[in-house]
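A single chain comes next, written as structure tokens; it is the form predicted on its own.
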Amino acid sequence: MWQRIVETKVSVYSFNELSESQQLLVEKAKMQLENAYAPYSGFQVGAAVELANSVVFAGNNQENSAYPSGLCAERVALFYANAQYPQIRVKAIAIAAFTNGAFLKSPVTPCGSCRQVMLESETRFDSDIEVILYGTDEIFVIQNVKQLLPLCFEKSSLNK
């Protein structure tokens, strides 16, 4: 027997330590919270996706009384971006959450389904997607989606 150690590298920043483009992407994600439809959970999530051509698409969570018919902010933003620019890679995604009248102090991480969709976009273009997770006390910056989903199921998993 042997063991494999799987590690995730997360860089922790304050807002002022982010680059200007990272700050703008976070702000666009935060702005999306206003339009989130979250009457059941009260947990509003906004996401902003920057493409390699510098175009930014944003989305928010959309709940539905018939669970799981709703959709997370990350997938709304990614699917919208890919529908408009199917040949342009995603460069970065920023995610922010708001509940009980305030932004979360620590970053919220994407659910498993969102991580899988983000990974598909990353492998589709064979290019890292920087993940920026906003919290008021700390911001996580992760080099790529594989850091969030290290033992992943991807296209190469289908090879026999």
Given for the second form:
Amino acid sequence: MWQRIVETKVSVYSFNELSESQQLLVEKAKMQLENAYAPYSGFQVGAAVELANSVVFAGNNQENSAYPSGLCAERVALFYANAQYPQIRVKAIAIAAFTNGAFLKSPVTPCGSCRQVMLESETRFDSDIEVILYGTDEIFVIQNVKQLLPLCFEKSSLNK
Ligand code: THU
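Can I have the other form now, the form predicted in complex with tetrahydrodeoxyuridine (THU), not the form predicted on its own?
Full complex below, order starting with the chain above.
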């Protein structure tokens, strides 16, 4: 038996240390969560997706009384972006969350289903998507989605 350690590299930033384009994307995610429909969880999430043509699509979580019918902010934004520009790769995604009257102190981290959907966008265009996770105390920047979903099931797993 041997053990393999799977590591994820996370760069931790303060807001001022981000580049101008990263700051803008975070601001768009923060703004967008104001339009979230989250009456059941009270947990509002915003996501902003930047495409290679510099167009930004933002989305937020959309809940439903039949809980599983709702959708997370990341998937709302990403599906929207991919639906509008199916030929343009995604460059970056920023995510922010707000609950109990405040933004989260520690960065919000995407759920497993969103990571899988983000991975599809990354492999679809064979190009890294930078992931920016906002918290008021610190911001995580992760170079690509693969880092967030090691040992993943992806296109190549199907051998197609
Ligand atoms: N949620 C997101 O939109 N994105 C995440 O990364 C985590 C969770 C939503 C789903 C649900 O509407 C609420 O937050 C509570 O789970």
